[in-house]
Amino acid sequence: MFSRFSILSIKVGTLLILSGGFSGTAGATNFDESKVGHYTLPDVLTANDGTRITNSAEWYSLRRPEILEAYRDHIFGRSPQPGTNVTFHVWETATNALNGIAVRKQVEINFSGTTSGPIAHLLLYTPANQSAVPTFLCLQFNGNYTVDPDPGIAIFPELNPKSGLHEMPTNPRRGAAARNWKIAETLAHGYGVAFIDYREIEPDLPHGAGMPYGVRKNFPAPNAGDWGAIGAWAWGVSRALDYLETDKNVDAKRVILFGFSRLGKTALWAGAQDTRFAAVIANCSGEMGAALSRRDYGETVNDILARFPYWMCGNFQQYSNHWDRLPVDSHMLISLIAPRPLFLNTGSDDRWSDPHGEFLAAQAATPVYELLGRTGITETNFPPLDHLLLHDLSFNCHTGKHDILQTDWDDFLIFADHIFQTQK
């Protein structure tokens, strides 16, 4: 349904005006593109003094940090340096794993070094006989042994809010979400996958019950532009980058982050703030992700606000029925993980995450890409479905849902073959 759109763009000063737009008050939610309005985008290479940006030092003296500063003032917050009390423990290492293919590591990472955690676990599945492989870290929204039937994973106690302690889960079905992961496959392509439970960072509870049992409850702080959990769990990713770094069989240089829906937006601001990442996949990721705010279609700002405020810092607050006024939008998001290649992945009936809305915030955070001697989206029109536009700023629209499909991972391979095949 997306392959009629089309894009018109037209300068106006310093200022990018794109067809779409704005309405930015609360109402029903907008499925219909002729009620989107129209908008302004601010312009990503014009700085807050007005100084047009037109090379690589002003990009990264000047203009990049502004944006950076941006998002952690109003929108996902401050997060803390990395600390010295974060451990990590390799309880277990298999050499002969998934039928031989695989050597498998489980590893413990305890984010305070002491008893209270919080404690999340990695798992680490790496190709068999071979050292410093390029890897796949993967936020996911399960236990580990949900990834994969293989009975060697480790199942651990789970928290129950009700209770407030860590329990056993009832009926564990190992393999259950398998379908969205192509391990052999990944294996086979000489790649490492690895794979970390957001929950364990800290649990997604609504209010942000889950704050005392996650890594903020360890960097207490008494602001409003305090980080929201997003901030946390993209902490928390990079600490699990930490420990890769230490791991022989993986090249920390050539590590792809990705994330899923709310672990989409996760994995953008986690690779806007930490340059180590070589490479983001963001799968479905909308609001507040990769699909432009000032868009009224689908998901919007007054929705987060209204369902998950605590994803977000308490500055973002005062962007209810104010899109207008946010000082960035999600192709400056976009433009942070500039020069590195990133993916953008949606679904054509996820509409909620306006996958058009991530289209034009792709085309246009790719100046940024271009002045950075890299390759943006130089498609005009919105692609046909399940067309992998292949630059080091990707995007992909497959049939179908809000989901990672087995289809998309044939992509995501492609994508991974390419960049590191290909960058200089």
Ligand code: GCU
Contents of the next structure:
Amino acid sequence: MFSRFSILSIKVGTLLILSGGFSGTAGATNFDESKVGHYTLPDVLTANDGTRITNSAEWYSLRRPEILEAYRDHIFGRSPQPGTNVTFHVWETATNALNGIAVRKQVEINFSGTTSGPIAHLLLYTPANQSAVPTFLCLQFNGNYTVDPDPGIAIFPELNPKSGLHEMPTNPRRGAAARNWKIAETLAHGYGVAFIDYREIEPDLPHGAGMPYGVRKNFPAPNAGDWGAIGAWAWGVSRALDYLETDKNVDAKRVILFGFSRLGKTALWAGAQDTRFAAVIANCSGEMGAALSRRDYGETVNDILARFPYWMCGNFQQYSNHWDRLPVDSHMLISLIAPRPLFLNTGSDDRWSDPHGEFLAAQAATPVYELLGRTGITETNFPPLDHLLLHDLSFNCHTGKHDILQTDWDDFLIFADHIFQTQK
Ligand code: GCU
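Moving on from the form predicted on its own, please list the structure of the form predicted in complex with the ligand.
The complete assembly is shown below, putting the previous chain first.
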């Protein structure tokens, strides 16, 4: 497909001789725009049988379902229905949290309703004396005690992969990741904010070793085509939304799902499948998130397959070196969120995640937003850094690295204010 693959096959050949097995390792990462190569994206508005999609009825009845099926069959796998007896236990409601500005709730989500769990913990802040508020549901990487120094946030045992046991973290640092959030400002804007540690849905361990400890253990063992870890995390966050639907402090029809990096990929896939999510923010989601896979820039399909094959479904393996054969590309993942608002945030130094590839995908998904009467990316050129393109499909590239910055939250709040004011 790309000229780089002839070089790659030599490298792989060398590896074959050295290691006696295919490593799946890609060649040197390309960060040179002039070497991206040529590619043709599948047309998001042409159905598999060649039908040109010209109205929303055709989109919903024909094209959208087949794109969703392609993602299930080839990319992330097929997630089950809620299926197990998921239970929620609101074990704390503190009405005077964060110096009186918030109600804090802590909720145990038991994904099987039995002692074998797994169990995740949802932390929810809503503005004091308000009910039915729109809410950010944030997938995040660590125990909830890291999001804020609030001494009321419970600290729970975490899986020790070596022992297979849950143990209390040693020297937990409250608020260690507080710089990634803007909880007080979010509350001041009239929004709730909820957090869930994705490792409690399923631990993210090399070679998929987390599966016996996560939600997939409660379903039959996966075959090729069944769901990968991203599918599991997406399934779990939909169960968190099931809980939010029962909480009168939250307007569950106005929940914005947020995820960063691999959790940005997860947020996109969760939002694609579960249309109850009112909007999605995918921060630096990169390869197999919002960045185009056919572009040979930064992380590639091969890289994902080399390091994180267990994130994906079994059928995805066949696309190593064959990105042009993928039945979809990321503009189609984006199109599955339409017409619901979506914000793609990227970082200028985050070349691994290919910010330009995310911008091009957003442009390529724009005809779907427009078909459904919403606004997409009308701008021709990649915007100046830190210049928010505010639409139903929004885009920004912050100055800086792969990160969630304080200034990003300023933009996320502008986005939320915009979508909830214009779409009441
Ligand atoms: C790695 C991986 C990315 C992923 C990131 C993360 O860098 O290659 O695809 O987005 O981890 O989740 O932090």
